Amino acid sequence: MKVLVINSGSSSLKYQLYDMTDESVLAKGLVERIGMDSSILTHKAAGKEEVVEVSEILEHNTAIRKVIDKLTDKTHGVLESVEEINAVGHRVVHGGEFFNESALVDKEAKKNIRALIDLAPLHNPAAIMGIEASEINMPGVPQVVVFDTAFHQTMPERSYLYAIPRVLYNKYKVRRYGFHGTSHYYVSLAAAEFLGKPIEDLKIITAHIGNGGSLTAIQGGVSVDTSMGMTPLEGLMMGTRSGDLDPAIVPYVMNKEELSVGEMNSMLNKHSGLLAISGVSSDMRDITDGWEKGEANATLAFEMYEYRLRKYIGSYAAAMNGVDVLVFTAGVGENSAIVRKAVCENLSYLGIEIDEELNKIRSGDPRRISTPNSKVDVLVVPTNEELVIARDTYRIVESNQD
């Protein structure tokens, strides 16, 4: 069975098509500046040169056209033809309490994806644009819709609701869901095949950190709670997002700057975080490079980052009873060496220990970091969030073909 795996954006949209009889990606690509004139598509076939196109993309329904048509291409395409497609699968930020597990795109799934579109203004809807572009330029090929918020459902009532008026809940269904969780799920999972455990008896705690970024504390192999909340700006300070503050900030502040709702909502998504703190950049990179030149404003960025990320990381420690498994992902967390290692040197209390050797090495395999003597293994598994996605919808589209 041959997957595409979509993941759509307001003016993007990544593509991954796989060949599942061995997981291997045939092609991907990415088309961006979707709705100008001089949007951009870059596409790489494995084994062949990449190539990259400027054209007019308006709307998603040419964006996947334009991708077919890459695929199908007799130099830099992998397919005869669009019926070799036996699959769609989409990413989906936002699956509300609609959806615990990926599931097979039909009209109530479509109904409510739209339903939660006010708990994810910026990204349902270019879920569904890209849904049905796709049943447009390849009708009659199942489509599957992967949710990041699924695998979080496990989490108990203690973990989810907030501590306000339960008719906010009733109503609104205001309450934590947490983000990142095919990442979550994906990266636990390998770190218990790595470590040769199963799942099951062990708590890990994982962190996704990139330029969003949160952590999960997984207790037998399920989500028991997520520092991300009812949106992605909970949590973790990130390269534009605050994170966790005080609510009674934002009254005071807009009070203050006589600032409207939307421009509230976008200085807490947009303009806060490290870009806030360093005045310089929201790239970590930047971040690093600033704080060993010995910059002020990018050592305090650098180290308020460091220490929000320890301090979750203990409360789940906390909540868990215990910590068997740490485990480093996603951009910051695969590739920064300096913050994995401030970050464990002080946990030592938990009996942390790493190699700062192993954590020096780049590799795009699972790797352990922490010494023998570490009472807590430190890995870091490059995520897939991709292949997660592949694999569910093949798992259901062969599952209803029964």
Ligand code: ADP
Given for the second form:
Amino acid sequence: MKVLVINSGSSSLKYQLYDMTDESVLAKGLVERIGMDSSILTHKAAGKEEVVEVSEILEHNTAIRKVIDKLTDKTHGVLESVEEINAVGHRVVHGGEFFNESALVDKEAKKNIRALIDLAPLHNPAAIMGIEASEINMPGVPQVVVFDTAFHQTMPERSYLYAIPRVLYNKYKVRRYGFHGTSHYYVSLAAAEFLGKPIEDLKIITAHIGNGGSLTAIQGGVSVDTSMGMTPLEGLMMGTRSGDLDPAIVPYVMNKEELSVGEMNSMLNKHSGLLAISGVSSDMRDITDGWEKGEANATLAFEMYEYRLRKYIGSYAAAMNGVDVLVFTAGVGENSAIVRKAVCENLSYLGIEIDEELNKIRSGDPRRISTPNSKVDVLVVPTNEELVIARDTYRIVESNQD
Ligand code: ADP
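I would like to compare: after the form predicted on its own, may I see the structure of the form predicted in complex with the ligand?
Every chain and every other molecule in the complex is listed next, the one we just looked at coming first.
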């Protein structure tokens, strides 16, 4: 079975075509600047030259048509015809309480994804556009939706409820949902597999730290707490997001600075975090460069980031009454030996001890960076959200064909 995985954003669309017989990626690419002039399509088939094409792509329907053109192109393509695509898997950010697992797309699923637009106003409309564009361009091909929130639907009430009037949950579903679920799920499974231990027996903390970041406590293979909340703003300090702050700051600053709701949202999501504190960049590479050179603002940004991350790891060890495995993943977690070292050095009270040489090794495979003496296995596991989407799509489509 060939599965096309689509991650549709408001102005971008990423894709990967999988051959599920061996889970190989036949081709992948990205359409950027949809709806703007000079849209850019970058396409790369396995074993072939990358192509970059600039044209006007005004909406997702055209983007998908162009992607199919590339996938079936004589020179750059990998398919004879579009009919070879057996299923499409979509990443959807918010599944709310409707979806605790991936689902086949039907009228009901689309209605529910639409009903969640209030909670994910930037993300869910883009997913709907991707789904409908796929329906137009690949009529009759089964589609599956895979949600960032679904893995966290196992959280108990004590984790997901906020200590505010219950009516807000009953009326508006104000609660913690959590995000990056496909990644937390994938790396926790991969970690258990790497260690050769049943996941049911493990207490795992997964740190998905990229530009956005979240931490998850996984006990017996299920999410019991996660640091992102009703929206991705809560929790860790991130590239441009503030993470946790006193909620009373919001009305106070809005009042003082005469800000609208949109402006306040934008300040906390796009102009805070590493960017705000360092004053120069949201990218951890720039922050650690500045820290190594002794620049004051970059040093403070680095210290705050590490301190907050470490406090969360401690709180999740407390939440599970222990931790067996700590996993680092995503852009910062997979690549920044400096961040991993700084965090782990300060977790010695948990019996964590990392091997500095192992920590410096770069590899695309799961690896251990803790010493044999360490009481906790510390691993770096490259995430692969697209593969989870392809696998779920394959499984669900297969089981519906029986
Ligand atoms: P997103 O959260 O947007 O999916 P990624 O998981 O790809 O992003 O993470 C991107 C971030 O990873 C960059 O902003 C950068 O801060 C960080 N990063 C990438 N490579 C390195 C590196 N070698 N050292 C430190 N940080 C890195």
